[in-house]
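One chain follows as structure tokens, the form predicted alone.
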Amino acid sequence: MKRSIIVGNWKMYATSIADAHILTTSIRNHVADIKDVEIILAPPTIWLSEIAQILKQSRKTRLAAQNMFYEPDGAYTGEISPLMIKEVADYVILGHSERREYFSETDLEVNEKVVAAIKAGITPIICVGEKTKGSTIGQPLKELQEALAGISKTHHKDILVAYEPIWAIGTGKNADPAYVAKVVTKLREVVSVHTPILYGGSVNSSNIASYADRPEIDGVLVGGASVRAAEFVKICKIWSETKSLQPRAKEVK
């Protein structure tokens, strides 16, 4: 059975520990009975340790960091190493378009971070996507290939890919599910059949079922809607319910 995964990227929201505590507790309590969906929260890094304690008894909800440096330690003021993240989180978001745009991250840096994450036993969530609507899918394909440079295919089962067309992020203009399915199919040629590929870009409870209807799409990376507990929980529930109505394909071994 294919994995279904929903990631909530809080970005630089939940700006107080009180807000983070309330949001985490509410999500944890309301997703506990949702079936067949892995739920991952990516809060601001400063709250990771606190939230890890809140989720300690949760079997449903896991943690991701939003970024990391590729060195295990050293004189890198302000950076966070894979070994530090490993203490509190199982996943890390890498190559997000906001990191590329605002902090000038290159494909090479993303690759170094992916390599470091895998070496540390952390699952990287690799973000790829094109800037302009209607452009070719060459950019996300290139970004994924570059991110995985030098990484054996035996490790492809240890990664997640998030296809996030940049023109759809935070704009309210989500990508057409049929188009997303085509892109995911092309990205699938680069990675393993066991690599979950998610969609991200203006995902909400009104459009989530249309993505869950597509067997090619394994989950979603939710941005702004993930910091509204009721909305995020609703997204998780609709995804689970929609996927449960689909016939189950035979597992590929």
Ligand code: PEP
Given for the second form:
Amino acid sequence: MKRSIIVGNWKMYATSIADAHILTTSIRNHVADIKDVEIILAPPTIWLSEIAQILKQSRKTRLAAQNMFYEPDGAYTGEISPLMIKEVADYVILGHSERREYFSETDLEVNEKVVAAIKAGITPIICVGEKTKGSTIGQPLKELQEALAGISKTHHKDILVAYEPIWAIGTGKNADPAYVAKVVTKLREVVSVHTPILYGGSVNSSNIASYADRPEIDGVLVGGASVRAAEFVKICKIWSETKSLQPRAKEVK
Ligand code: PEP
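How about the form predicted together with this ligand, since we already have the form predicted alone?
Below, the chain from earlier opens the complete complex, with every other chain and molecule after it.
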């Protein structure tokens, strides 16, 4: 069966350990019975260890870091290495547009991080997307090709891709699901059938069903709405219910 994945990117929200605790516990308790969807929480890195403890008994919810450095160790003040992330999380978001914009991350750095994540046994969630609505899909395609430079196809099952048009992130202007499906189909040519491709950009409980309706889309990356527990849980439930109404996708060989 095809995987269904929902990632909650907390960005730099949940600014106290108490808030992070309440949010995690509430999500953990309410998603336990949701079927056939993998849930990944990406809190601020400083809360990862604490949250890993809260989720210890939960087989449903996994953890992601929001970023990492590509060197395994060394004199890199302020950075966090793949080996450190691996202790507490299974996934890492890489190449998020906010990192590309505010921290000048380049395609080459994203590629170095993707290589380092795979080497460390962490699944990278590679974010790609165009800046302007209506532009060609050249930018996300190029970003994905460059992120995967030098990575053999055998590793494509070890990555996740998130198509996140920048104009849709945090703007309330979510992309048309039919358009997203078209872009996802194009991105799919670069990766393997085993690579889940998600959509991200102003996803909420009112529009989630329209993405779940598209068989091309394997999940969503949720930003702002993921730090409101009830809203995030609702997104996960609607996704699961909508997918369950569709004919079961065959096992991909
Ligand atoms: C994101 O953080 O990648 C994101 C998609 O944010 P939002 O859902 O708030 O648009």
